[in-house]
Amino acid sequence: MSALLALDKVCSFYGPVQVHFDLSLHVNQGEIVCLLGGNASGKSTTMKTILGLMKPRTGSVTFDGKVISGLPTHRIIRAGIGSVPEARRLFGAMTVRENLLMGAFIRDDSAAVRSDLDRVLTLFPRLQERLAQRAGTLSGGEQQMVAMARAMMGRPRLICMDEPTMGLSPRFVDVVLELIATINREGTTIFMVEQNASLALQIAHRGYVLQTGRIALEGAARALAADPRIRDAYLGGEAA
């Protein structure tokens, strides 16, 4: 089975500083794959590289069999990759409804957009109650729901999520992770960088562990959760 998303021997740099060293990973259609790692391991740079915010010096990123590394971000979004960025990046002065419709800016099928808006509001009923509210006045958990629903409005085949539970209360962490699992069950592939290794591995199918720009471990989520190296490094209270 060919991967939906693949990074092949990617080397990325910030000026003279190398961040990725022959980084290779893949995400198959229908999976939730998590990327774990400590601070400065290269996780966020991986997301930037996939989304075209950074161009690898060598290696390639492919989506649905086509090379996307080097393409501008808007073309990568149009190819079928959605983004839930770290810290959500909502338009705080705009309403929830306006933020959601911004997720469909690449589309011109207005009737289908209205149908999709109804669908995401069914999945996120809390947002239905807050459609006219400014996004910047929502709680952190509610803002995360808006960011996820906004990504879905573009009808992506793959959604990249960068630290989706960061800064959320324990109650909202559980809600957000269950929503991610639901979005996946409904047919959207998920690639997520997540600080909470324990919870990420509960909903993921597979995972990778990144250490100083190299893949140190990879495998089925259940096997990684049981691996003593993972437990000691990432499930015992250290940042993931």
The other form holds:
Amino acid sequence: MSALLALDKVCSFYGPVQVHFDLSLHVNQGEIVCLLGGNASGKSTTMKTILGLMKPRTGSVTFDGKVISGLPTHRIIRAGIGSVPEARRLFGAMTVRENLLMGAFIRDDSAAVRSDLDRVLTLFPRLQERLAQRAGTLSGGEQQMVAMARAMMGRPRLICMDEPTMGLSPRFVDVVLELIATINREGTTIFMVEQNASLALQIAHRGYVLQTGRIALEGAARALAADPRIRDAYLGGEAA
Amino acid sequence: MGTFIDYTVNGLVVGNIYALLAVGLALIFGVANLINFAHGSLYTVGAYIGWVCITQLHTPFWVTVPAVLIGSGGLGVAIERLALRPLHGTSRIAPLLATIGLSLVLDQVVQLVFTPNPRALPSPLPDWRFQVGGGSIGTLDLLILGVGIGSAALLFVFLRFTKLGWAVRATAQDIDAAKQMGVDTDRVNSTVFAIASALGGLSGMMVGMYYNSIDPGMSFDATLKGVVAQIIGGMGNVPGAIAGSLLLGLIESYGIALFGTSYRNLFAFVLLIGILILRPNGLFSAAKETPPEPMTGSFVARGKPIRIPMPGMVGIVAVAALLPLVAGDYVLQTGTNALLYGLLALSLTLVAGTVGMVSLGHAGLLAIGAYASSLLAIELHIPVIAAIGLAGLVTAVLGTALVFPAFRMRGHYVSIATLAIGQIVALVILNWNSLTRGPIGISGIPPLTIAGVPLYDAPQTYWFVLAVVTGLALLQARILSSHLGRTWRALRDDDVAARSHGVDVDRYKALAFAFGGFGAGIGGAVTAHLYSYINHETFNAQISVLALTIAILGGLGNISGALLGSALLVGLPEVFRGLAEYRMLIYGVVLLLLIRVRPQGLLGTV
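We have the form predicted on its own; now please give the form predicted together with its partner chain.
Whole complex next, starting from this chain.
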């Protein structure tokens, strides 16, 4: 198996309530993989489990061939996983620049960090003029850009994105999706959780559909987008 | 002019001492979202390390300072690692209670090792004084000012320009996001406790030198002042904490100049309440709204209550009622005492457990009841039994009115505000000479009397108090199972939801405080008539903490739990009389163990 990230028969619980039932999925190097599902299907829990914010009771998460489930979050990040958290979670009182540099917290090569900052800013030119502004004062779309740029600053091999289009205006949704595709083309693997299946499947290579903690469907993005079950359940805009 | 400068220098010096405390509290609140009630204990520990170094080991000053920093900083790290980190992911109130428990333990240990007597802590600096425009400033003043400014500068550089400092700031803003940037937040926590405790210890040593006196009781006041200064500046706001401290120091110093020393703390607490009401984010933040503390519901640990069946209850009351037939006077006095604490715990368990407002100033209600009843009986010659009832009503009205400003607050803010209100009650009693006889206290309070017959012997007193407690407990149980009780629990679990269902939250909180105040007021009144002498210190903050420990031991909101907790915590140390010296240590350890092992209390929260 050459998967970059793999979840193997993960069972996670909130107290007595089981969220995942033998959840298995994998993400190959260079892919964009999306995890789709409605409310309470266990999408965000999957993300928390990968990032070590929750520990699975049984099963394992491996990254680059090493088991990472059970490690504290900061070690998982250091292993090469970047995160764009749900609702962005910027450091609101810090400037955009400081937020981006926080993204490079795990790195000690300050010269390279500086050149990466320039590189990221060419990708997100909008942020150039906002650098000295407090991150909390930006619009939702701009904050999403900061969150993505921040994740890139750690030079991760895989970026996990939790609902990157949530709460954005339609115009920004397209911009953000285009940026995700660009980041991926430049060599970063993407694993994203999305509620909006039609949007996510536009840019993804493969997808999984999660239903009450189990994988209900999986396959190539094109095939999923054409699957009548998906169309009925998820397509046609925002799931209510 | 000269005296004005002297008072200004004094205010700035004291302000710097507060700043060293408040900065640490702000850092800890920032990253751990916790008001560290053990902070003052580290200040005391620092003072005693300094005392040992200077007066016993005769170390030079450049050795003493690092010893204090390392000793108190190390203790802070140990506290975080051993007592607080295991509580991650439990209810929000658990770490707060743990720091209260820790402070009890640390203070008592210091007292056991060094005796409660004050010690002189001489300053090793040469005693030069410099004339400044009619006033003067001494070497120690300059040292304290220098240490304050120097620490602030170092802290600024640390937070701004070091990687760990960035991690601290990021963790303070969003701990989960910081983790996702690769920040080891456990390490951040340790670092912050180390810095905060080291600065707190240094502050303690310098204050000891400033007044040339230290004692184990100094921690409580230090915690309070640090918290007040921090709230003035805005919780978790480090520069704000410094500014708030200097402001507090100056206001106190000028206040003393104008009104006298006994008013000192009154300024601090009135300022605190004013800030909490008008600018809960501190003087330097624009927003009026308190930041949403998501502690409703999860603030108190949940657990399934153990129900004692009706026959069991009747049996327990019967056994309690028959106790005087077999027990001697000493046991009955202890029992009476436990019952009176039970009355206080019943009141607190209602307010803190059922309504979710964790009060740290509940002894203030006892004081109001005690003074009301005593004064009514002495000055107006009202029969004692009627005076006690009236005192209950007075306490209900006054207590509710005093706590009213805190009704809009949540979580930590309620605890701080009630703590301050409790202190304000004591300070008003101390200063309102014409009514309360000030520091002299009230003596010659008439004994408990029913229908003209004084209850002099222990069994009669015991039966009387048992009857009062049983009556109020039954009433409280009846209310809890009614519509009113349900509404109280609803607004505890989610006050926004309760409000959106049309519940007038303030009115229901007022009802809870009125009922709780009535019970506590009666408890205080009965106590006063039993003691025959009371003063402003009879019902101190330690009693508030003990009441909270009792309520938690029994299970918050749990009526039988409050009474069981009181019997155990008040009764048992009396039974093992040799333990009297270790009483606060026992309370502290009980509190710490409970939080770890059985956070829902013995009989479970309701």
